[in-house]
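There is one chain below, alone, in structure tokens, taken in the form predicted on its own.
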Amino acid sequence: MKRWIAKSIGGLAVAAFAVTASFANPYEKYKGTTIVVSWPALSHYGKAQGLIDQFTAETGINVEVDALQYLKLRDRQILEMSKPEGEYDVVTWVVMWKGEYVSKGLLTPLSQFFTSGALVDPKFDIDDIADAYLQNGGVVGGKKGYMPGKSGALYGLPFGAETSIMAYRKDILEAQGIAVPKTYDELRAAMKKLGEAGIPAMTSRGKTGHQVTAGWLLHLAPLGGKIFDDEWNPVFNNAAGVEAAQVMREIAQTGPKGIPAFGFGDAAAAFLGGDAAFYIDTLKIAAMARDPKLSKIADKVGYALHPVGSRCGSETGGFAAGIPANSQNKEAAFLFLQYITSKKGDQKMVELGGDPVRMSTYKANADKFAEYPVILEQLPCADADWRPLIPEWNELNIDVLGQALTEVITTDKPIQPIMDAAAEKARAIMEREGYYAWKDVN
């Protein structure tokens, strides 16, 4: 566990309040309050310390951060949020946890704060936040319970959100006479050519469980696949799902050695260490490539749109943040959320080396970072149904798909029967949880 507290910075805080005291400073009521924030011990959040310092200096609200390894975050948050009075005032979740948190009554709807003129900055402009990020991370209750829709409600704001893009080695592609792939046919042809030349083609997550599933999902969406249809029937074993699995097998066969053991960090490290020509995954690879502590290839990397298959369809993922239902400092917590996702806060995160969530921030900095123009073009293709953000996803992700896809990439067995068997297991889980109860009613 890693903790730090941001406190008012002496003269700066005093000066700020001296100037604004006569203007009914909206933060004055909460000066001296300490809020506790739970978020992951990841690069974006470590860099956010500078933003926290700025927030505390300007508002007088102290922030204590409980930073945990992200796979340990969910259990800790559920434990605290299930108490009559919890320790946390702000929690940051991986997008697939949002449905579970809301279904258990653990989060506070943000609408009650957005009705308060005393709390809401009129310049906040929520419409400027990338729609894919806002819907994917913060809205619950729309179509299928997790997608946009009239029945949806806002529970969180994106912070550390992402979509997928393609990074590639400019020098390798030029030397091999390979054009930057725009389609999956072109990508697969490039991987084959690189493999035949003895050059590792694409790196990927492949470790058994949620990592290999995430690797496969990156290809399922653009190839036209889904996990479920609108009546919750598993459809990931159709032609699109099998083709995506075949792509994963080809990646494992032509990519760097060790893909079946690669988690996110391993896959990224292989690309950043010069052991792969292609990387298709989170946009966070760009900031990592610029970091000399992580990358050996900064000046050799180009960025392009996630290749298309039958359609465009990039990842929706990352993190969002909201307020626990049992927080004792909800209004101060809202002011913190509003601040870190404001236009000012978003620009500060860029300056600190983090990833923005606002379209205006991407546009304002498009000439400074090579990936920003690509992200701006990519975001309209981000797939809100990239994975089903339902409480059962953890089981499906790890115990069903995560096992089947390991068999796909580590054997030469026919793929269709593997995916069919996984679909039957998925159907049994959905049956157990009551998803087909309405089947014979209407």
Given for the second form:
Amino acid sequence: MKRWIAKSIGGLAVAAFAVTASFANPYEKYKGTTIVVSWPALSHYGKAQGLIDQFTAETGINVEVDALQYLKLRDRQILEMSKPEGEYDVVTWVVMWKGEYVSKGLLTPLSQFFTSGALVDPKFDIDDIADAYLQNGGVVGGKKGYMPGKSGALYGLPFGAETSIMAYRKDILEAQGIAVPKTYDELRAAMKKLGEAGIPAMTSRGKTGHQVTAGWLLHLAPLGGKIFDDEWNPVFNNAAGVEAAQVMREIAQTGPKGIPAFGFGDAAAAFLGGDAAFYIDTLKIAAMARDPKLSKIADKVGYALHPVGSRCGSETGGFAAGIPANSQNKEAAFLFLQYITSKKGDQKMVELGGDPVRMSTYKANADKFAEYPVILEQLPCADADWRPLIPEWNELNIDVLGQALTEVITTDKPIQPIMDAAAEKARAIMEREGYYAWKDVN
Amino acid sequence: MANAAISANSSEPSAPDGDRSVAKAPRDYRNIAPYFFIAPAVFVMLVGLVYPVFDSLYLSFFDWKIGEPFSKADNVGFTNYLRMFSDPDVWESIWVTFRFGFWTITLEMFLGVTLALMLEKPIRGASIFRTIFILPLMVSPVVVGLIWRYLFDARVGWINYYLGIWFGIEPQVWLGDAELAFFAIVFTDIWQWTPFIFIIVIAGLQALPSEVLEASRIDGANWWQQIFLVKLPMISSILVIALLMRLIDVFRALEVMYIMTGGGPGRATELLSLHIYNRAFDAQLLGYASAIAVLLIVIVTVLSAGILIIGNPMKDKSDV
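Since the one above is the form predicted on its own, can you give the form predicted in complex with the partner chain too?
Starting with the chain above, the whole complex follows.
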């Protein structure tokens, strides 16, 4: 009898300890696990190493990083995620690849984890993450397959997400008597004036393929254009699309030498090296401008809203992170994702020199960084339909628009026929992929 | 040992039929031996070369994207081939490749042979010059691409900098202008691959029998006549092999252009191999890319066969 009582008391004690332990540390179960993360070799992610070290110290979960040039990630990730058992536990994608990844069944829906009380931090507060970032990077299956909508599901959390703002050289504009442009008309007038003064006006991406298309898209949305209408007809060759292409041509003519060969890094380097008065692209330029290793112009840069044309419309881009369907450590991977996008992780990224994704972080640090108030004002203008994030986008982006826009910025040929020919090619691709199959049914 | 024992048995005059068959064995083994020795090489070639070629041919009849199970891929018959023959982008890439091949191979052959003729004699510092000339050959193509990409950079490149200082030439957008970008990749290829021709030719020149050269000198041949009537004809088989190898290299060149220009601006520097890569991985059209790869193999095979028919270095050794 005594032995039975002793056993019962011992058993209860062990059970109580186990319960207490599980409440005490949700990471305990995964201590010693190693997860492998695939993300880009960009400044924000380099700085995230400090956050990884903190995560490992607090949780006991080890993290190995496989960092690649950002446009090379897709090939590597698709190959890994196609295997029965992949090496990656977390993948970070450029938002334009999300539709392709999900349509091929390569990602795990995050609802699998958000339904687990043992995994989800009650203080995580997903509603605090900038909606434009969350919808654009993480939600798939909504309106047109990539925009917000009731049929959408969450596959990733934004990390390194972005919208576009304008950075400008305060000293050059002051010396030339140019006011900070608020509209595209003002911007084009300023570019012309700078060009006539022999000062390189605006830097831009312009290399054939993805880069020149990304440069053009930055102007398409504010000038009122889109790639497709609601029935997938190409409309980028309308007046707005042609005007955006004309702006690209003017930028190439008045900007720093070499724009037709500039990728993202080259365009940013031209501004940070003091060879351009304007930069309209990702907000990441601000953190780069503060980094003395990258920038010669730290104290000469001002930030303003992306100029408006017929409407306000800024980029929705950057990266989101999710969990491959063939990951072997999904729960540990979720804990990592949750940690780096938590309020604490977001604030740590700001301290490390990276970019936050939460509205509360932007607000809390608005007085410390000149660009944060601008970003808070810019985010409502972030265009969910900035580019179609469909599986076919890569081909349209690189092979069709990327070729046509190179012709625009490297020749003096009339723009309309170039864009019309590209629209025909785009239509053929959409036809091939069955986008018009419902046309005669409804 | 075993062969010795068999031979001993076969020498007996009263050997039965069974023994006679054993007596033929040594000759059979000798016949098989060459096949045995080349078997590993054949096996490696079958696995590493022939299998991928046939797999590519098979894939060219499907519409398949990486990341999707192959079982889901549609068999599209000859659709990819029909599309390829009517695709102006493919023909443009073939044209770019031929132009690139013509300029690079012509200039590399000329410069490589000239340098070899200049440095074949034991002059002071010849070994230093030879080492310097060979250095570009040892650099990885990716590194070559990066080096020249930054040298040709319009904003910070040394080429624009020194052209401006020495000749007062305005900065050029080397990699952003169709003609200049093509010149840049041709120049880079010549820089890297001329040493290859140089090594092969100088090895051939140094192996020439001194008696023949001596005889030509006694017969009164001057320096030019020695080169064009004696030396070059005697190393013609080496020149054909060098030409063939460079031709094949041109059709598989990818890394340098990928790093320097990505095939742009437009398709100005998109060689056929880079076009295939872009179709396969950017557009995810693996079946279509395979069909173009098959075309590439056909073109290289036809060109190689043509060169070998015209100047087969082994034709005098057809008994081998």
